[in-house]
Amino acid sequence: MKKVLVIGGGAMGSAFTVPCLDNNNKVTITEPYSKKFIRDLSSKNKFHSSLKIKLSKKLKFKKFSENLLKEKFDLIAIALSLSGIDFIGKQLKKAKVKAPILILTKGLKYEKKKNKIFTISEQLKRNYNLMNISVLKGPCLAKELARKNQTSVIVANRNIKIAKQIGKIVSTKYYLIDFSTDVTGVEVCSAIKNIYSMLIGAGQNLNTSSSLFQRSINEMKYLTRYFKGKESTTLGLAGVGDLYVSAAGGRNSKMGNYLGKGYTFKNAKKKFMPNDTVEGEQLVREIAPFILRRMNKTRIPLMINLIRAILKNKKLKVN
């Protein structure tokens, strides 16, 4: 039995506790700032308002604090939104955490001073001196994982032995783990698929969407190579696998559908998705300054069109 701490009580963090508990681990979950999820997780029946299920009674909820981080855990999984990465980086550094860290969060960070894009693991290493970091990505809808539907994901660490050790802690018969040493490629693919799932969703029929899917994969290959990842990773779980899931049933694809119908992003967000987080839009705003200034726009026309449509609030062109 291993001691696992999950930081982030949202859908993905809470769903991740399900296989961890089923693999006979002692699991604690904490939530730094969402009152809704704190209320869900601290209640007697542990009914999660986003997952729409009752979580296991074995799951222990603890209030987030520096003392909690100082407890001894065999694994700390971070499932916060991208905006919470700096916050938790500071807290982990302050608490001098030595336990292995597993990043579930997907995204990229643009640093204006250095005019460079960093992955989440790079950001935590550079800014907060956190070294024992692995990442977990792949085609995983939280609601399906929470209901124990068969799910395949990938754990990446430059030291494959560490990745496999984490796999032993979290895997079950329904939560299947693959492994990779291509940390950069896995992180880049898992982030940019949010942008491309929006573009695929803009296709108004299967023929158009399939064409956009193929073109999206080509652009993802180029971007993965550009950021020093392996092209083969694009064709794996973190790339094509995750892109398929997001395009088939995610919020990004849903927003893309409205953009494909001729709505501007602001109008679609206000009218149809006022309370939904659209990760692809957040990522566009984060990395657009670098993409527009530094990259060969002819190699990524789909992404460039989406960036301009969102930043200038114009109709999307996908032809």
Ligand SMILES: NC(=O)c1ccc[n+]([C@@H]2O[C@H](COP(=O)([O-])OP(=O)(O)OC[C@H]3O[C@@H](n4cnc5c(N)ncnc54)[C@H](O)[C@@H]3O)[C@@H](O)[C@H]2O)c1
Given for the second form:
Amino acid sequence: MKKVLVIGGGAMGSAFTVPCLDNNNKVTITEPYSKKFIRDLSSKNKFHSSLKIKLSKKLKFKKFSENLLKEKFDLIAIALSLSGIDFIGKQLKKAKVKAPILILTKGLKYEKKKNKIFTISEQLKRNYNLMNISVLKGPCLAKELARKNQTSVIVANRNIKIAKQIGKIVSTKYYLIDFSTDVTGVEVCSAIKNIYSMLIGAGQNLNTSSSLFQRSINEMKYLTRYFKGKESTTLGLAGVGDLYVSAAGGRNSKMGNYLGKGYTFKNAKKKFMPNDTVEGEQLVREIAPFILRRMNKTRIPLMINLIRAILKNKKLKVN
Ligand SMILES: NC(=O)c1ccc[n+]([C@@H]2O[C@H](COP(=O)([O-])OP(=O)(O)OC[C@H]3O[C@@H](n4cnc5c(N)ncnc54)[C@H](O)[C@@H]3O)[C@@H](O)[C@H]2O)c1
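Could I have the structure of this protein in the form predicted in complex with this ligand, to go alongside the form predicted on its own above?
Let's see the whole complex now, leading with the same chain.
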């Protein structure tokens, strides 16, 4: 039995506690930001308002604090949104955390001063000196994992032994884990699939979407290589695996569908999705300054068209 701390009581953090508990670990969850999730997790019946299920009575909720981070854990999993990464980096550094860290958050960060794009694990290493970091990504709808539907994800660490140790802690017969040493490739793929699922969603019939799917994979391969990941990672769970689930449903492809119908981003957001976070849009805004200035635009025409559509609020062209 290992001691696991999950930071982030949103849909994914809470769903992740389900296999961790089923694998007989002692699991604590904490929520540093959202009053709604604190209310859900500290309530008697532990009904989670996003997952729409009651979480296990065995799951322990603790208030977020520096002292909590100083407790001894065998694994600390981070499932905050990208906007919470700097915050948690600072907190983990302050508490001098030495436990292995597992990042579930998906995204990339552009650093203006360096004019470079960093993955989340690179950011945490560079800015907060956190060393023992692995990442877990792949096609996983939180609601389905929470209901114990079969789910396959990938854990990456340059040291495959560490990845496998983490696999032992979190896997169950319904939560299957692949392993990889290509941390960069896994992180890049799991972030950019949010952009490409929007593009695939823009197809207004299956033939067009299939053609966009194939072109998206080519661009994802190019981008993964460009950022020094392995091209083959694109064809694994963090790449095509996650692209499939995001293109088949979810907020990115829903927004893509409106863009494909001819709506501008602003109009579609206001009219149909005013309260939804569209992760692909956030990532476009984050990485566009780098992509537009530094990359060969002819290699990634779909990405460039989507960047223009979002930043200039113009109709999206996918042909
Ligand atoms: N690795 C995987 O298998 C997997 C699967 C699904 C989603 N995800 C990723 O997990 C992350 C969370 O997704 P979710 O579905 O749980 O989202 P959610 O909206 O349900 O939860 C977001 C979490 O981030 C916190 N948060 C938001 N803004 C914050 C801020 N400014 N500072 C600190 N904390 C903040 C919230 O309080 C909450 O804990 C996303 O990056 C998503 O892409 C990973």
